Amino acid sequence: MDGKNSMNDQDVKLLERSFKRYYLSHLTEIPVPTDIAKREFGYKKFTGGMIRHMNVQDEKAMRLLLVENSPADVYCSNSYYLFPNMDMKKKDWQGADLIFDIDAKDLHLDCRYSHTCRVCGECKNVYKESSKCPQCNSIKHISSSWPCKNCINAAKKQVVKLVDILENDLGICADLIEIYFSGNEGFHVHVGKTEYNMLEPRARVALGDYIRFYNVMPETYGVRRSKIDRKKFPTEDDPGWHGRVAKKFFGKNAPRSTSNTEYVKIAEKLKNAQYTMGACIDMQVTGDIHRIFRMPGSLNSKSGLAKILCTDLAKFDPYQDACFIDCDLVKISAQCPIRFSLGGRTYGPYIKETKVEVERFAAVYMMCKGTAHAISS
């Protein structure tokens, strides 16, 4: 969810001003995409609408785009084109970086319900634990999730599994793999120029299925309905999924049976292993070579946090390390039923609409999630 649907003119002005201050003060720290002139750029404004099919020739032009437009979100293609500003059919595709998206919302964690609220589509009231708005009885709403530490840690575990597969199964050098916090609920993993850059969408989907350990057949691991031959089982020394499967299911302590019914059991185990052994990546992102993707260093309009490089994933704390909006005090009207921590401080909950003065980064965070509005000073 983002809070743009519930914003008024004052909200838009405060957010545009806050984002512009970020871009002005951090302009030289924002990384310039490689082969920038061959990529398609796009951006969104807080007032809505997507502008894309843009060509940005160099670093100076990119920085001008950020400062002049105060965009809510900025995007850049993972593909390279001869003519990035043309219509899609005329761009002349030249290849695309591998990019993977891991989002906590796709992990179906038990904690999610506890930190999700609803913004009424009619009266904009914010509420929890009710199927309809307690103020106007409307069932129209937009969900607003406030990812917690458990969400971020769970997403990190998926990143670790993904990177292990990229390095050890696909042979991608660690120096070519970059891990970014997405600016909201997860991580983006970018892979620089490799032999995989020329893969077409169908091949990228197949690669994604391999990474997810999706739709695996027992026969791949020597298990057949008619006959189970232990000699064809993989060993722990085998590379890739064969070795992982051997350790998980065919290790020294794992029971081995030659009964035909064992096939069904193993098939079920392999199916369930998708969720425990495979990396949970967004396949719509992996297979789409014409997507424009959130640009590193830009702010995310769903939170006001920055998409930044994680040099130490284990220690990375997005609520400290990705919070760059200024800390001067601003007045807002908040109705935020979720207690949250940001920039080393804790805020809320504000069960009823409450006028408060908080640091700008906290005001922006609540406004981006549709639970606060600006008050004119």
The other form holds:
Amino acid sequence: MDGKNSMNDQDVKLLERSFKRYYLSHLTEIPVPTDIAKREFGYKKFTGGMIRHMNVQDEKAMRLLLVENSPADVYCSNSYYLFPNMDMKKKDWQGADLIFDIDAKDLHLDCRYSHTCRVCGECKNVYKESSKCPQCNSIKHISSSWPCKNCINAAKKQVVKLVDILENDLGICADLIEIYFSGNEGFHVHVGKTEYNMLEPRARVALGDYIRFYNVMPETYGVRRSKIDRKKFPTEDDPGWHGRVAKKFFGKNAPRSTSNTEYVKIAEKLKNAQYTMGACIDMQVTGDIHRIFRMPGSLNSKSGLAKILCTDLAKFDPYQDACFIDCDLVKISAQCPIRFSLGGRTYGPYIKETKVEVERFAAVYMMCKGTAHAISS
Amino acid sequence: MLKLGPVEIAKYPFVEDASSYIRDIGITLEKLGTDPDLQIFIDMAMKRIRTAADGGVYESLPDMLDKRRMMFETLSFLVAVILLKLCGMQTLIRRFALAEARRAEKNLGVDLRIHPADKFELAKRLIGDLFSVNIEYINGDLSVPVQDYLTRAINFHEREWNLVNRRVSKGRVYLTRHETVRLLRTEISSYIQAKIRSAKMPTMQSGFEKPVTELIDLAKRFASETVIVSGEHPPCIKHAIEILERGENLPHSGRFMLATFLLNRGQSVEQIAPLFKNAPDYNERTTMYQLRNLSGESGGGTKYTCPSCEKIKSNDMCFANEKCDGIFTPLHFGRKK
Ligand code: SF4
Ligand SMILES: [Zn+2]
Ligand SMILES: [Zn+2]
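Requested next: the structure of the form predicted together with the partner chain (the form predicted alone having been shown above).
Now the full complex is given, and it begins with the chain already shown.
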């Protein structure tokens, strides 16, 4: 969510100070991107505005960027350039790491509705279960989602599928695959330098389609409109999609003969399998080689949580493990219809506007989502 | 560079340097152009070019183990290159390169069998050296690295070439021999074209004059076949036509744009079809079928319209110039505002 326009000067001050305190106390723990001098950097401020096409020479310059500019978000390219600070045409592209974005919001989960609220674009009122603002009738709003455990677990499942395909199908060594919590609703999977680095966008899209199991045709598995070709049937020992398809659709249920209707049925099954078997990755991200991504170790201004490496995905709990903002108490005025857990505590709901004193990380979380404001103490 | 034996040179003569090969077997260009005993090579070369011009593939002479025959094979190719250089007609060179690429494809298809191992090794090295693709047999199946597959297969628009419809394991894509060479088709013909283009210009010999004039006449026959495109076209369309004229591969989106544009400008399917003749994967039946579909003559009867500039831009096919200002479809190019 872009909470900036619902923010006042005091909010900005509180958020900037909280973020800066994080960067100062964790400065040496923030990993330095490999080949840092060849990457394009950028950042956003809480007051709005995006700065791009920067180069950052080394670790020192990176730290300076984090503490001097009070950034709300910090970004870094997956591409390598000879001249990262020039405009796109003159940068001289030298390759790009593969990067995949998995986001709970793309998974169309049933729980989503229960933890989404709206912040009125006119009067900043926060409401749920209404198509327009009950206070001023405006329909202008910003949606604000509070991903739950279910969301995170569903996203994790996608990550597991993705990593399986990267390792076993695409032959990428496990050491080169890094899984990051995105800082909000999902995960970023980074793949270090591989033979895939020089692929152009169209080839990346084709790779993404493979990962999503998108655009599959029954003929690949020996099923044609007019006949079946048993020799082409996949077996469970086959690697890649052939083996996965064999386990799911062949075996006892293998088609014995085909007619056009049978063919259509199988085509339909394979098409639907993209949602159950394919890994749900954001294709916009996969194909784009001129994008900048949230930098590992930086904070996400949609939540105040950090984008951090998940070494043990199964155990990873973002509301514990990615929450690094200080826990001193701050006074805020909250109107937050959603109950949430963070840093081992539970907060809300605050249906009516309520003055409360909460831990700084919780205050920041609510403010980032547009449902709280700072009060001068 | 790869060292080939005489049999391989006969199969893949384009790997050789024409002038040094001829020198090595003790023939000079002058002799070739004047000695009536060597006239046979010129005749064979002419036959080879004519076959290519007509869209055919030159068939190897039978009994390829005979040393003399192999030299004939190689020489007829190299002399053809000399004659083509002298006549300088690009249409002929392109057609010749394409036909020779098909021939090389056939031979590679055979040589890529797992047995005998030496033939496979040679084909593998040839492909590795010329196109930097590392082919392997793994558990009895032919495979190429995924990234090498992708960079080429994205130019094919049949769904079966989508990576998702392939067998993939541990970073490699499994292909049949036929599919492997198909993957390399464009590169083989561009390699041959480049080789001819960069070959040294031979000096004209009296015996070459007649065949060269004949070739120029032959080329003219094709020139009259090319589509006359009237009116100034927008840059995106011009660019697409240029790609086809060079005999290179125009992606599906580009073909769609070009065909719908010309159809909307009132050209007929018959007028447009020859444009696609030079495409590396040209097939008359499918081209006509697709064009009829786009024009609404067959299929659902709907005439497709030309994609918008925005769509064309997103396909990387837009080369806007100042005359494109303010338009949103190529069809509006050149209209008075
Ligand atoms: S602006 Fe439109 S007409 Fe001009 S080159 Fe681009 S796509 Fe073609
Ligand atoms: Zn309102
Ligand atoms: Zn949820």
